[in-house]
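What follows is a single chain, given as structure tokens, in the form predicted alone.
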Amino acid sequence: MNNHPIGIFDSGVGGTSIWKEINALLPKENTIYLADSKNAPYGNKSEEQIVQYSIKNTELLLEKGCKLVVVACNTATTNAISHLRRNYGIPFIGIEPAIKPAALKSQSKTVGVLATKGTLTSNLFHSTSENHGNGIKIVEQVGTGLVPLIEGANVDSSETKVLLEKYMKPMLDEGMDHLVLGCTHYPYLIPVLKELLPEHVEIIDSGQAVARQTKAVLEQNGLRNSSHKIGKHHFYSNSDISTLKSFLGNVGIGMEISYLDF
């Protein structure tokens, strides 16, 4: 199965931020990416709905021969990955807010977490906060409305900036010096956030850590692609593919973007 693709899914285009890190670290791996934009955002859905979407996406990736699945969605990870691991016989990589590195590095002992409601209310998020947030004040903020704006390619809009200013204020008032991005859509907001935040506030996302974990799990399971060729990548969206194209930039050789009703 070494030359089989890595499967990646998200509630839309946000997980492409994870795909870019995986592709940079593992350029010879083939990938298949599912953008479930039709059902975005997952963050305001019930746990049962999120599990069902995650099952649907996983089974489509398995049909396409994927050897490993990256759940490139914080909400799907925190609500559904334990179910997926129990029911499917392949490795799964999940995405959790990077509270641990933020807590270790924080000088003010105050860390902000910007995430969806589905992530912040999950059992996995609370256990992560308890395990790594000892002695740290964690200021949680639900990023209501941000995912639809990103899905609509409105990252630089005035509406996005107004929302981010509103969401950053209580965190800054509490003295945060690290901001954890708890949704894979949110790294696309980093340029805007850097304009709004003081220079001393460090922004942390999980992309590079997820890529390193993907590499480690492939090696542990003997699944690294032994080919010397650069990998091929197929992206599927069940909504307008122009949004996906805009986030991927120049589509290179070996990359295909298609509409698929799933």
Ligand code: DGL
The other form holds:
Amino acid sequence: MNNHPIGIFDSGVGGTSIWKEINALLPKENTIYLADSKNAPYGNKSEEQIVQYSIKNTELLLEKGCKLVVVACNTATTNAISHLRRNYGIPFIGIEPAIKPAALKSQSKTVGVLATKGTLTSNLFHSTSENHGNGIKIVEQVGTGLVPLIEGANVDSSETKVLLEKYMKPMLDEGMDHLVLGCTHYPYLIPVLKELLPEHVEIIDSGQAVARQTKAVLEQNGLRNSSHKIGKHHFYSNSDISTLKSFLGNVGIGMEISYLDF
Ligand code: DGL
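I would like to compare: after the form predicted alone, may I see the structure of the form predicted together with D-glutamic acid?
Following is the full complex, with the preceding chain placed first.
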């Protein structure tokens, strides 16, 4: 089992931001990545629909022999991970908006959270913000339209900048000093956000924490790959693979990208 791949899925290309952190920390692990771009965005779908997509993705990763699944999507984690954990006998790692570290570090006691509607309306997000947001003002903002722009490789477009400016304004007006990125697509917006935000605002994303958690859970379950070779990686998209390629950057040896209808 140790040589089996780690499965990773997202509604599209966003989870590659998580894949990069996992690969940097665990370079000997093999991985299989599913970009469900055909069904993106998940963020405006019903909980039931998000659970169905998550089941479909998980079952494909299990068919491909994955030993652990990383749900590299805040929307799928907050809506579906408890269902997945109840129904499949492998470990699951999820990602949620990192309210806790932001709340602990905030001087202004005001934290902004940019995430999808599906994440911000979920029960899991509400309980996390109640548990960790004590004494902190949490300014929530739905990032409507951002995921389709990123999926269309329009990260740098004027439309993206206009939307981000609009979404940052209420948070800045409330005095936020930490911005939590609650969607795995959003780390690709960091260069644009840095141009828009005052220097004192710190951007928090959870990619490295997810990679550390993946390592810890592999170790706890005796699932670390003992091979001395660099891992092999297969990326599947059910949409245009050129977008996925562009987000992966340097597609090195041992990395394959294919179209798959799933
Ligand atoms: N990457 C997903 C997330 O982290 C994007 C959600 C979407 O497809 O709307 O929430």
